[in-house]
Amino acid sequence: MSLGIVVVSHVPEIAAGVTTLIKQVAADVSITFAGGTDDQEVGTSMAKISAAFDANDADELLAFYDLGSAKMNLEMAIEMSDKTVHLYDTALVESAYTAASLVQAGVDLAAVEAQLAPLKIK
């Protein structure tokens, strides 16, 4: 079972930027993102999140988001996905970076989650 990362932000450039950052420490980890609404406005889109899930090569996903309303769209996308998705209420940049570097190093999910626990902010 492989682990992948999904980054969700209200702003496409933030989602893309966080993804660029974490790929620096996790070149072998499947990382996808969803940013903005379907109309390219500030917000989130369940369809874009679902597409990010589908585009991710991993079987099991760790999902990170920026603001509370993104969580609702993430939860709906998770219900419709065939993949196992873990949703974290943590600081977006720090937790996505931490998780990606640990997954790259081959650390198991339980150990990744132990490192993410102190980053819970929502």
The other form holds:
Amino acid sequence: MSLGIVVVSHVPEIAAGVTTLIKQVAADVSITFAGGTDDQEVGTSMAKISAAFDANDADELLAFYDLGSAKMNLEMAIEMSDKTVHLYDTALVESAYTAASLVQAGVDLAAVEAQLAPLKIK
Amino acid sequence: MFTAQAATTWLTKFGDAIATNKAYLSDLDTPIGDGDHGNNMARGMTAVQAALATQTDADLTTVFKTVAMALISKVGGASGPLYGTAFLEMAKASKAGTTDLPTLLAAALAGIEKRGGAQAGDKTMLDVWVPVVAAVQADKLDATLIATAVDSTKPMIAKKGRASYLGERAIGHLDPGAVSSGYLFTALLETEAQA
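Please move on to the form predicted together with its partner chain, as the form predicted on its own is already shown.
The complete assembly is shown below, putting the previous chain first.
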């Protein structure tokens, strides 16, 4: 089963920017993102997050987010998704980067999570 | 028995209160948050009212579910998933057969607690929801109790939400989600008074 990454931010440019950054070390990993509200304003959208899950080629996803309400919308999208999604309360940029490098290197989920653990900040 | 008609009246009154106090809610959110609570809630409640207007002869479950979906998809900030979950849980409880208001509100409260992970005393909407739902169970809800609950958030340090980044600097400010929840329950009191 392949692992993919989903990046969620309140700001479209942050979500897209973090994705650009981590793709540098993970050319073969499916990475999708959701940023901003449906109207491209600051906030998060459950519909956009669900679309990012669906658009990801992997069927098991690691999700990273910036601030609190993104987590709530993520949790609702997770409850409605058929995919297995793991949600991390970790520093967004550092942990998404860590996960991307490790998944690209073929590391299994347990080992990825072990390296994410010290990055938990929320 | 809480009817679909009563729920529609309740949500219409709540939407009116949000529209009237939109600027005030965003002002409350400016020193201790991101300044958008009034705008976010107004956007959500406009969507709620538009969605309810298309429903004729909807049952209670449908009214609650319609409200939940509009709030979840349109609010944008934390209040979308939180209020949305509250109405979604009421939709589930009514679908399971209850039309008892205390039971419905208890389900809504449990949903907010689960979704947000906050507790009473964290300077959030729960500081209104917890005492109000307890008062509804005891049939003792009145305007004074709601006002006291809203005001109780003023001296608190925030443990959840954007205000939590400010530490002690949040002391002295009302929590905007508590204030909007106060409007929700004031609208409920007005609805009950009409019934």
